[in-house]
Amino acid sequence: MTRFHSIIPLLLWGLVGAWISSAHAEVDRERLLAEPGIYGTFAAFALDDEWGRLEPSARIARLATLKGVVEQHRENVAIDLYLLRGLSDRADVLFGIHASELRDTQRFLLDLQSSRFGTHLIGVRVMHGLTKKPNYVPGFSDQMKTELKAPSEAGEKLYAIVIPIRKSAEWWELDQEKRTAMMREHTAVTLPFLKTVKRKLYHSSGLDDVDFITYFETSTLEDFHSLVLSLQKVKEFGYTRQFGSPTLLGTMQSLDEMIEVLAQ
């Protein structure tokens, strides 16, 4: 680590000490990620050209406001950060936000974009979804239900992928029994990948221009690639009218890690 890197945390600590010392208790992140009826928002941004021309000290001062805004809102929302730069087209950073009320997410994003750091952010895409109880699992066999509950491999995953999906009108016109049968086939091909690829589904109809947001975490991108190829072969995929566009691929970062990268 260079000397410049080593002083970044110290400088940031001094700049945001007042925020941290007055911070409220954090929201129960694990509950928000596990319960149905929670809003999930994925907000992707690019950094403007001026950011690259700033002196390191100026970047650090602006990044202190990023840390302050995140700490200020953690009482009501769970915030995850992802570095997209170098892996996704047009976007540099992604914020994954979970909240019981979507207006709390809105307040965070408004404060973020009006901060000194946020003035350098260019909006690329904001997607909203809602977590719900599984629609089709009740129609699955007991064995499949058991396999779906198998935990993924321990340890933090390196990569996150966000893919929006829109289904055709024909899909929604099918009766529940036919859709459940196709989703059994869909689920069966995913089972071999559950150990290395975590997934989460958000329902977006009425909240976004797509029907679903699919979120994945993995440290083995080859397995994720194979999973997608397998899903494209099942009958249910024929009712998909949009898969991606955009597909957001990035690395998972802590707040301090993100700040250190962006300060360079």
Contents of the next structure:
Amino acid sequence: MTRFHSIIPLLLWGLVGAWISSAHAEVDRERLLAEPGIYGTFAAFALDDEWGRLEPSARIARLATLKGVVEQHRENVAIDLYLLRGLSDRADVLFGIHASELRDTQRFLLDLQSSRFGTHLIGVRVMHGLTKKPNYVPGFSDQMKTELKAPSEAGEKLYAIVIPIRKSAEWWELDQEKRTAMMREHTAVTLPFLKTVKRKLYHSSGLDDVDFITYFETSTLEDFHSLVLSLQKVKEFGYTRQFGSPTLLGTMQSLDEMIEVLAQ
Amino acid sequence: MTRFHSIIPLLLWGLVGAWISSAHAEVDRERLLAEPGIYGTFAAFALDDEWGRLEPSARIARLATLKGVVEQHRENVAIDLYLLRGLSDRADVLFGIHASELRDTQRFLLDLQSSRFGTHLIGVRVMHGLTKKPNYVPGFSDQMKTELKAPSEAGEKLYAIVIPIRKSAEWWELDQEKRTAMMREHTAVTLPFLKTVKRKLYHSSGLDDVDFITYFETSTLEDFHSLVLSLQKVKEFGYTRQFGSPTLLGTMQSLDEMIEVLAQ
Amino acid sequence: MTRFHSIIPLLLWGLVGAWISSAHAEVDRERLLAEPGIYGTFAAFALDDEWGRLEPSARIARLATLKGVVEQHRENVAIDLYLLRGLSDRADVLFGIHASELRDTQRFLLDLQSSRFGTHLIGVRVMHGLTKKPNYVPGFSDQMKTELKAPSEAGEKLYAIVIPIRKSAEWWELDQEKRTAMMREHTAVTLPFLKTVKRKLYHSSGLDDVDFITYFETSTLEDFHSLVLSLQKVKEFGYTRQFGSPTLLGTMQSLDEMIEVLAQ
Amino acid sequence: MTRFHSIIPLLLWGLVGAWISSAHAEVDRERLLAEPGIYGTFAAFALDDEWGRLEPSARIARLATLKGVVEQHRENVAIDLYLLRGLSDRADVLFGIHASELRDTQRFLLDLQSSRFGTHLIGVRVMHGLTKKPNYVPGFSDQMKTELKAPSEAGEKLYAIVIPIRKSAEWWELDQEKRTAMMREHTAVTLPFLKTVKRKLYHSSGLDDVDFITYFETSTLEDFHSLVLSLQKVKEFGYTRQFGSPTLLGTMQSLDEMIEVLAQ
Amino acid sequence: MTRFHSIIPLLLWGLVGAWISSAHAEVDRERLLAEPGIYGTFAAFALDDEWGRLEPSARIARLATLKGVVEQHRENVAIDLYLLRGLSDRADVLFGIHASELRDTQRFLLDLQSSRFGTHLIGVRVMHGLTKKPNYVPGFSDQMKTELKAPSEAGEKLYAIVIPIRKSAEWWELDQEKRTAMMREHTAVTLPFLKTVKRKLYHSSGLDDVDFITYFETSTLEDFHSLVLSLQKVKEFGYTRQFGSPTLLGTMQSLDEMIEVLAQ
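Moving from the form predicted on its own, what structure would you give for the form predicted together with another copy of the chain?
Next comes the full complex, this chain leading.
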């Protein structure tokens, strides 16, 4: 099954190949994605009506500006792309951005939105969170600590899911010991899914209208669904007043894959 | 009563007949609609204002692209169509899609939205769920198990209804035994309606902002209404924090019927 | 006070007179409005911005298609019109439709929306309900039964009000006897208003996101307000989780009156 | 500081002066604003995008139709104007309309919206309420009754605030005596503000999705804020499930002042 | 990294320099920002789609009108600008306005919205609050009073955050002593952040649909996040029914910096 008109690949070829030499600029990506004290931003956009009516050549010209802005800012921020269209309501593309300072993220998004491609983007939702050292792990058993260190299965993941969470006032009023006990139970039920579902946590209180952003990657959505079901059954879930709304489900895309899909 | 201008049927004739030979490609449809481990997606769209202003011939040209995309993807996914216009708020058409992997569903919806027909579609709501083996039936009596196997009345159904459901945290905190007892009561009141109301359940936790998608087909809306009334009166309903919102009520349409209505 | 430019009445004259001979087709209207087992639909629409900018002659040409569609479908469905503009938020006109089957209602609304007038209508809200024999009246005293049969005052009513209602899970969990006792109290406070406020009840569970649609007609809005105040003070009201939202308040209009107002 | 281009005042001069002779038609205004049994409507509108792009002369031509419609209907309804732009979200102008019958209000709003000025108005919110004799005052002490009769300070007020209120089911279930006791406390804390904050109450149950519309006029917003703070601290406030949402805050404008501002 | 086309700085040069002599007019700014009894308004706007399609020269011409309106009104109101785009949902720019009277704020916003730049602004949210002498500080210990007087670290702050707050009816029903005790605990946990997070409080009851607007400035968002976390853990937080929604997070900009960014 061919997914786009035959002329597009040829036009895209130059576009996709043009930035190969820029790899050296991304020196900090590993650090930004691994360390605490980093700001993670999830910015979801819808494409406007006009995009659907553009000629392929006009789309490709605009997508070149997307490519330019992303490559330019990769010196300062780590940028990941997700295709939401068809899987999530209202939003079509999601940018995951990691930066040491939110103003670097703002600069990227300003340049993105003022690019020729960006004029077709309608901002739908932006959420920020901070990576931090684990709050509760120090109170866990040694065995659980060991299990938590097991790496997830190698290989690219297909799907990513972003679920914002807001806890109730009752949760924050609990003392640290009670919260640790509940988080131990919470963590225990996630252990069977460590291999197939990669997880990451961002702390958002004050930066956005949620307390946490939970981020998941998996190639096995059924396992992810089972993981969420398990999390809903532990006591800590009773202290959650927002889980999702929105749940953003998309497929992971390289910049070149995203450009190919959007050129269609 | 004739429902459209006399020229439309002639123009549609070629369109409707052109794909007859593609039936062999739908080999997996039965499996996708019957087995556990399948992803069901309900994607509701509104038609844009421009659609209402197109000439009949322009509509028919665009509907040919709808037909093309649906037929092309029927190799990988099972696609059902429902007409919501006049019966549900804001959305006009509903696609029910069953696939082994959600990325196949996404590919269909991407191609649909980038088709010439698709540029007139405004995404309103998309919900996903997973088919699974029954959770609670193993704990039911043999008699109930037998009754549940009774097939619904033969013959095409006229109406379909999609109702998303979210359970409360209290529900998930109950132990399996208590939930089974309540689901036994829930199931018992549905038995009188097995013949006239066909039901199907999808598990959604984590894939969307609901826990279940319940799907119904019937030719007797009064029976369906009585079934819902019965379900509201059992104890398990007290653990429901979202029932509907939206309730999607539509009429079942073959692809050709849908094209005929939309050509109007 | 003259309410529109002097040329409009002349243009309308032909329009209003043209369908007089179609009265025989409405043979079932009385049955549809009186019997149980009938589906009532309330469909509210806003007029688009373009409508306000059309020339009077263009409006009248389009209103002729409204008239045509309504007259054509009166063979199958009973259609009433209400003018919401100025009295309710966002919606301008309301169609009340009664039919033996919802697909007949859908056919009317499809034809309405694809008429030249209908392309100016923006769907705002559609609600369905089923007429049924009274649930609780059999448990009432003979005196109350007699009082309930008293007809409302003759003469045309000026205003109509549609209020959707959703009951709490606690309501549905009550046994029939307790609900009957509360409905007896509910009904008792409505008796003083039987003469001046006409009421009708539709059962909606499963057909829409509400449980009931309550419909009122009156020429004395102050009495209607007093009736609602009385209903808020009985115990049964505590089991209501949605009352209105939206409350649709409008004036009753014949098709010709509506055409005259919209031509303005 | 001059607030608009110098040509506008000249153009407005004729407009503002042209209706001076119509004052005699407003004979019922005093009665409509003072008596019980009158329907008060608050209709808030936003101006559309096109308004901002019109030439001054085009605006003035349209504002002449606003003036015409208001003057024409002042025979039947009392009309007040408030400028919300800059002080309230989304809405720009607010019309306060008092009438013996809501159909008179509807006629005014229909004519307003079909005027050339009205085609630029987007309906945002409309609320209705009924003036009634005080419910609870008969149960108050003589001293409180006397204090309540003290007139507010003379002189024009600058600001008006409209706050809709919805009471809980628990409130309506209380017996009249308990409600009177709480309203006595409610009224007592308002006495210090009688001089600087003018208040008016409308009863809305059934006419809209709120129970009351509270209307305030003041030149001292700090006093109004202190009054609201006092009202939030009495027991009766605990029975309020909606207070505001929206709160409409605007400045009071004569028709000529409003035309001058909108011509800008 | 250069953030805009090289021609823009040249065009902007004249614009940025042109108003230097107007500094003397801002004589009251210090007073407006420091004293009680001042009205603070936060008005958030989105830029319309057309803005993104304007040529740089057209943007600069429009931005000159922004500059003109701001400079003109600085005689009466203190105006601060914040760039939300990229950091907050839906809104792009935020104006913070301090005035002795809200009608002065309204006049500024009217002139802003009717300027050529303003026709591209879509009003998203406006909130008002009043500065007052501290309510609870008189009941605090001398040591806490001393600590509260410690100035925040010198130097410009990078980020500003606006969080509206609504308290529950239960909060307002508490007696002053209990509220003071809880506010003492609330204040104690904020002391470690006094140096790096500047705070300001506005009282809103009645002026808007919230009770307070809390305003923060910081260069260390991690400290701000920790401050909010601390505030969520004290007992007083349990009496909060709205915290944020929206949370407005942006970067602080001088008028010239804002013009430079928007010219891009």
